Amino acid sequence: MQNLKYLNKFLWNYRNSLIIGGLFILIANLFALYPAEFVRKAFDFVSENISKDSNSNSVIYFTLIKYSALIISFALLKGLFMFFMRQTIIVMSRKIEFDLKNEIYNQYQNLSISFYNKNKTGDLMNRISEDVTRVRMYLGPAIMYGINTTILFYLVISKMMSVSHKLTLYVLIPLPILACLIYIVSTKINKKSERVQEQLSALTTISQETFSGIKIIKSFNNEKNSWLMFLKACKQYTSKQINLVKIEAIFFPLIVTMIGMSTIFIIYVGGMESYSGNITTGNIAEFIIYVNMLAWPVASLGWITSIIQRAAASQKRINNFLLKKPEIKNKSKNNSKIEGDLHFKNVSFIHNDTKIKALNKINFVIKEGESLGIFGKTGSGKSTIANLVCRLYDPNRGKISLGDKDLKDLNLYNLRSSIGYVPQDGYLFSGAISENISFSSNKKTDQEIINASKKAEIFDEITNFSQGYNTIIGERGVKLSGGQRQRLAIARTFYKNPDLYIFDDCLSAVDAKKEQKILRNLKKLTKRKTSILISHRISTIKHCDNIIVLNNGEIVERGSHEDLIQKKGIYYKINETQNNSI
């Protein structure tokens, strides 16, 4: 139950609704209990009164109307409250899962990109979706037959003791016995839940990153290759589900034997108990209906127990994220101003999962309104100086200052929303063109929507799509070229008008008159903004008013076109190769 303590402040916010539904499952099993006192009454009338007088018979023929009236009745009263039980607690469960997944879903948003680089998609969808459920069926199914078992043991072991305590203590013999196999067995089942749950993100695992990348699964002729790895993961976790499957099914054979066990023990001592005279017939038959009522809820102990095991082995894998610590901390909750000069002093960086040093004593300054040309090969430490500056990454040394106050001093939100960020993949939604472009803002306003698409050199084809704006792009874009989904992702920044915009390589897919209309819609733009162009194409940054030229993390030219192009260093070469390749 450790790892289930999280979920007590959700429980405490919905606490009207379980102390209501706990009062209905009183009441409900106040009502199941006295038909067994009808029964016994009714047994012990008619034993008292059979004779052959007429006059006999017809009252015992309105006694037994009488209690099979009372018994009906109560029972229709019993499933009134039992459905009022299951409307409180059951909603309940539902309204914390909602909670509960949201909650989730937050976390996911806060935490690092570095979080994302050591876990896969599949197992943070897994455990938002049925890792959650399995702790709601803890929340609703659990709680809610584990206080209806406590108040019915309470009742009804109250009611068989008032009738005779030999009996009850007979009955209860094999009880503590099943507590103890219950413990063991219970034990097992949380242990091979939580390889189930593993198992299971695995699974999804595979299957998302199977579809993600179907383009390339089928162009290399691998889907058979890409099923017998999917048929091994389903394997194993039918194997494991099978295993858990087993421990299981050893519950209610338990049970039954107990429960079988408690009614031989009401019959033979029952029976000398009555033969003695110190209890009726008709108490036998109303401690065999105790029985049976106690027969569920003994048999829903190993049910409970289960859900349990496997809501504790859920919660385990949704604590290890929910109680994980972002390791980019938003430090002031007053509104920043993000104005000035933007400098890098000595910045270093290396990633900690791989241990490789990105950026190595990076120093420039980008004042405010100019544009800085990153230039480099792949891996040169070009988009990092990216994700520094959105502080999708802090640096590991070094300082980076926006006007006179640190990065990491800035509202972190208030940072972010006066940033236009355009990466290398330009990431697209599954959803229609006109909810791309508007993605920064929640009020779609058509005519910005088409001055952003003109400026991104894309309108006149979205205008020649069939539903124009409303066209669905499909996941990731699918449904687009390469070039049409950067220039898309370029359009959703110039619709943000940011105050400093970052292309990070994004023009590739971009043919170069329309880059060049780009790059000039975009000066336009930036005349008092500061931006940044990141690219391994010299036509992209010449115009730029600084380039820094980046070789293995470090800087190793800098300065304006025309000024690297004398120095006949890295840059000049490049270009020499890029214009003789055109």
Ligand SMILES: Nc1ncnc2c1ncn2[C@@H]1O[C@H](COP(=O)(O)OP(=O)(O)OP(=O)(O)O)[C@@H](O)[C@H]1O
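Positions refer to the first chain, counted from 1. Between two forms, the rigid core is the largest collection of C-alphas that superpose within 1.5 Å. Nothing here was measured: the structure is a model prediction, and the numbers come from that model. Compared with the form predicted together with the named molecule:
Once both forms are fitted on their core, a CA shift of 2 Å or more is seen for residue 239 between the two forms. Relative to the superposed core, residue 258 undergoes a C-alpha shift of no less than 2 Å between the two forms.
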Second form
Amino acid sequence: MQNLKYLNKFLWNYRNSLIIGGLFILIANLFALYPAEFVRKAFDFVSENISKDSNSNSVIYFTLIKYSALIISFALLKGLFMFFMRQTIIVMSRKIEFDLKNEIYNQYQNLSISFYNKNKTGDLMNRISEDVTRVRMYLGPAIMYGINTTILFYLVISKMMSVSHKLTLYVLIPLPILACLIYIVSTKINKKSERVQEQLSALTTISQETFSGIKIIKSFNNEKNSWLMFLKACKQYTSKQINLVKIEAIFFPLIVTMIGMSTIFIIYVGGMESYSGNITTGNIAEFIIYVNMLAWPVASLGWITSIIQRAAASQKRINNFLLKKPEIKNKSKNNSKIEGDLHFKNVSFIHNDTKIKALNKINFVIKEGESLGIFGKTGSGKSTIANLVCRLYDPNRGKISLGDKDLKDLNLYNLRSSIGYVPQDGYLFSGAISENISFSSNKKTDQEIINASKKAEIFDEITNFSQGYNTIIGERGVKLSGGQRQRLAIARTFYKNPDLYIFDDCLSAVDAKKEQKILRNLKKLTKRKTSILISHRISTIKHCDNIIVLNNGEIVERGSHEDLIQKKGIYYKINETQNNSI
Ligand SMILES: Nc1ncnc2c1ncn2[C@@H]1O[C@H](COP(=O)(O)OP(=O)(O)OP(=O)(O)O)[C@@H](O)[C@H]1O
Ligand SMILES: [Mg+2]
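Now show the form predicted together with the named molecule, given that the preceding structure was the form predicted alone.
Now the complete complex, all chains and molecules, led by this one.
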């Protein structure tokens, strides 16, 4: 229950709907209550007049018509107010669901990359869909039926007591037993559906991984294996689901049995009471209706409890993410100027989960407007430097500063808007080419999209597509070649027109001629801008003002291309092999 407290702020926001909904429930219940009294009156009227002269036949007839009309109109009015009740409370729960989903989504976006390293996508998706749905069941049906049960109980039991204390007592005996049994059954349903839910998460993750990696699966002829994995998870899901259905099947017969027992009590005890003249036969009919009215609310007590338990478990999982603080914090609300030299002082970085030391005591300065080439073999820590500059991670030791300020003290959003980062995998979004290029802002003109694509040397290919810039590139850009994807990612960055460029090995699939053209375009753009070029290929970084060579997270050589060649170290050797292989 503690976990559900988080939702109170939403309930407070929609308090008017809740109060009005409560009123509708009260009115609907009043209309539900009186028909029982009309039935009793009709019964009693008939039994009083049945033995009288034949004139009374028409009186009985009209009285019965009158009561029937009253019962029908009250039922209609009850229906109307129940409609209003759903319109207020269920609609409220949908609105809160909307707010909650948005809150979770925004929180996901705020959380740092390290959070995504730890959690599976299937899990994140389930929390925003399945878990929120269960929480909505608490906010809507559980609250609605909770209020309904309370009001109905109060009204019906007071009515019953006013007729006969003894009969009321007998009628109520099976009900607590019913509530307890239903609670036990619901708890079992709960646990089992929890397992179904977990299995569903696993199933989602398997399917999602399969479809994202479909090319690999096909080229490795691995369809059968992945299907067997899916089949195994699916079988477990089905058997867990069947377990759940078996328990659920007990639910309804249990209720019907208990109602039946109460009805037997009424007929037996009520018959005796009526025989003794304490109550009328009409009262017996009235009581049977009351019992039926009470049965569902009593049953729903168990059901509501189980919904609340499930919602609490779901909200606990949601809170687990919602209350997490992003590791990368924005300390400054003011606009920060992003300018000056970029300085790494003794920077070390260890990946939290794997404890891999990706960088060790890195020192370098990039003067404003100059370029730095980062060279090194795979896994040497090149992308980690790029990630630290973008503040996707913060260093464990040492300091990164821009101008005279620590990177951590700058406004995070200003910093990221000033950086044009082309990541190694150049992720693209499904949608049109133009949407991908103008990802950073939709305020600029179409001409700027064209200019960016020209600078990224992809203009000709785009214009050759029959749909041009409106070509839909599919999920992650599946309809493009590797080199086209890389250049589109570069165009996206050129369009952004940032102050600091970071190219992380994003020319690896581009041919040498186009690579040099793109680099020349970049150089023209970055005359007064800072740039970082990361690559395995010397041809990409040789024109940089300064180059650092990384090995196992440490700088092993530094200097300009010419300096490094003269040093005859690792850089020189690799240069020789790369030149020879061309
Ligand atoms: N998310 C992560 N969690 C744990 N360790 C990581 C993570 N990302 C990278 N590493 C580790 O950090 C080290 C440096 O990785 P980095 O990505 O910086 O290498 P790189 O020089 O860019 O390599 P490449 O040329 O292959 O792109 C590697 O040993 C890698 O295994
Ligand atoms: Mg890398």
